[in-house]
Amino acid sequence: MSSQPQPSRRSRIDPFIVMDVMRAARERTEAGREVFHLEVGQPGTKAPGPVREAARRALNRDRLGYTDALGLPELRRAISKNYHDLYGVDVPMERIAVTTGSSAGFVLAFLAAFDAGGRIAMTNPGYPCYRQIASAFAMEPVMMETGPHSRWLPVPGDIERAAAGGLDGVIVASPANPTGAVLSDQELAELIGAARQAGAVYISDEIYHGLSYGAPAGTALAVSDDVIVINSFSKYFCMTGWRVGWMVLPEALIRPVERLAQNLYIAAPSLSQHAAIAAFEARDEMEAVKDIYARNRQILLNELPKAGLTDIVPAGGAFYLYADISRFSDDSLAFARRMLDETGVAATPGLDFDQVNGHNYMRFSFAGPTEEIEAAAERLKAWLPGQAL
């Protein structure tokens, strides 16, 4: 009999494919070959100056020990003030939990709000880690199919249909990954209302807030106090590797989340928390970075159709374009590998986000330097016409 440990059933989840693409791109770089990074969902710039300066000060003055499980009071107060200043919504700091990135926020939300066997509605395409976290916790992802017919956004009827088999939760991102779709305030209110009618907890993923290219995305907290909101310093504030985010919780879930955080994480990284307090001082710097994303977005919207990618979600927010590649391939994973090998352009196959139709799509990130976006577009214009089926 083998003494080797056997993986648990809960570990049998799909990989996060974008991480595999990142590894392949890194290996190509290490081999001395050129790579254009349109795969990764992270900014191509440093954390803002006030954040880096706050981190230096904290290193010099603070022993950086454990913080409260819900986070530094100063940071929670700063987040509370941000809701008042930005949205005109009053959120008591007591309802705010600082987390180890939004990823920990999703874990804590699912564990605090749902039992094993719970059914959670989510969009398809959508952020793949929702369904993988749910599956690892023996919960059931219930997919709500979206597409061009609904501007890649769910509608109340999708929640009603999902609720036919019983429904415990709904999670929706706005702006969304991979499509960049943004809910209007009315659409957001209607979805929250549909979830309430179904007896389901509504979780609003707002990690791309601040990154909209038309009307700004509204927060679910302007609609209801009974929702869970998850946000992060990773995207707008360019702090992906700092691993610090936050949740806003209904009162009934504050203590359950605190107990879970105490036992699972102890606390979010202390240095990152001290630094994040200063992030809200850096909005001018961040708006300048967003202007770069807007230029990059327009470059791809102008240039990718010239390469033959004419069916592209226009992306009202985040920093992605979701493009139909069906005239070139019906296997987005193989297409991504071939594209990286033959052009050096790294992008993420739609299969990461959609197990039904994702074989026909690719996600292109425009969060990197403008010159890299321009060079990638030129490579694709030279390569794609020869790939048509």
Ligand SMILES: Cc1ncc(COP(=O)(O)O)c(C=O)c1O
The other form holds:
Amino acid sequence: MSSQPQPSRRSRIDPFIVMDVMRAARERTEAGREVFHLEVGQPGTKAPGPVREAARRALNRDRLGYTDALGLPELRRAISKNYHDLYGVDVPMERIAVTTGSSAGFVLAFLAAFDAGGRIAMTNPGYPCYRQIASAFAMEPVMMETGPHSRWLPVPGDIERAAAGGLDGVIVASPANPTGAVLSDQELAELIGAARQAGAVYISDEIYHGLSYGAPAGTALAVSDDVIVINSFSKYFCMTGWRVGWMVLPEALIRPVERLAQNLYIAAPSLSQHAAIAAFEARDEMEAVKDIYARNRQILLNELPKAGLTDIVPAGGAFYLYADISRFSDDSLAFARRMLDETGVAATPGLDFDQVNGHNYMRFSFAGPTEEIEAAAERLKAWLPGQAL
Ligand SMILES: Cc1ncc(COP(=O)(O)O)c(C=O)c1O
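Beyond the form predicted on its own, can we have the form predicted together with this ligand?
Below, the chain from earlier opens the complete complex, with every other chain and molecule after it.
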């Protein structure tokens, strides 16, 4: 007789829907059918040349054993230097922890800074994993509603309102996923000030830094040393599968994060750490990749309205367009399924990012090759008009 283990209550989090869409797209490809990948937030380009070269050298030369839990000193030094060169801020390498992608950074930040029951303010819509990670740790996500009224950005009043019930943390991404919204330096400083007033730790997700189509996003480290900054090589440096990122910590959290990292991960992947040291040499290469995103963004901003998607957030950064589909459907999950089935265009239902209004939105990623974006736009122009409610 089999007795199946009962899953824990904490494991009952929502799926990361985009990963489910990716699987459906892969199954379709395996069945020999065409797919246009506008679902996943990952560059269509390889890791930069110097990174791949450094990886080859490390493979041949190094034992690639565990590193320090906080990462290879050489990589931490390179990240520290990058803060100086790029933003003009001095961040000692001791405050930098290398992580298994920024995803591990959220786990470490939440565990180091908040106890079970801790309340963390985050935007709606927003990156879904903040909410799911907090829930899995028995912490409480507190939603800050954004929309056209706030240019899809949180405002200090949202933090003040969230703080009425007691607040431990605030996490905000700028540029944001799924909207591409970018905080100005002043807006960022005001949010950090509001978090401080509320006695909450401000966590700045800077993973889309470098990917702005207007004014660049400023780092929270230029405002305060008491914030946690999370970043990654995944997006700007096109290294999603290498699983390497970093966090910058306030003094008081360095040792707690080190203890957690030792026990939870031992260290981030050694090969990826050796390779990432070379990433900062590849700025020119990455800027050329960004030019492709800028072109792709413009193609979608020109073409999607011709398909009837007239209400699109004009992303200031990242590589996503968040579009209102309410003229066509009020069920973004079913809409995404039908769109993939009938056109081969894979995109992500807004429900992944927003449980309140997400049934009326879709997110289109423009990080792939230009030909794929162009072909997808043509398919949508032929298909969408027939879907109007
Ligand atoms: C806002 C945001 N933060 C973090 C991540 C996770 O990135 P990684 O774990 O690859 O560094 C993503 C991925 O899409 C994201 O959109």
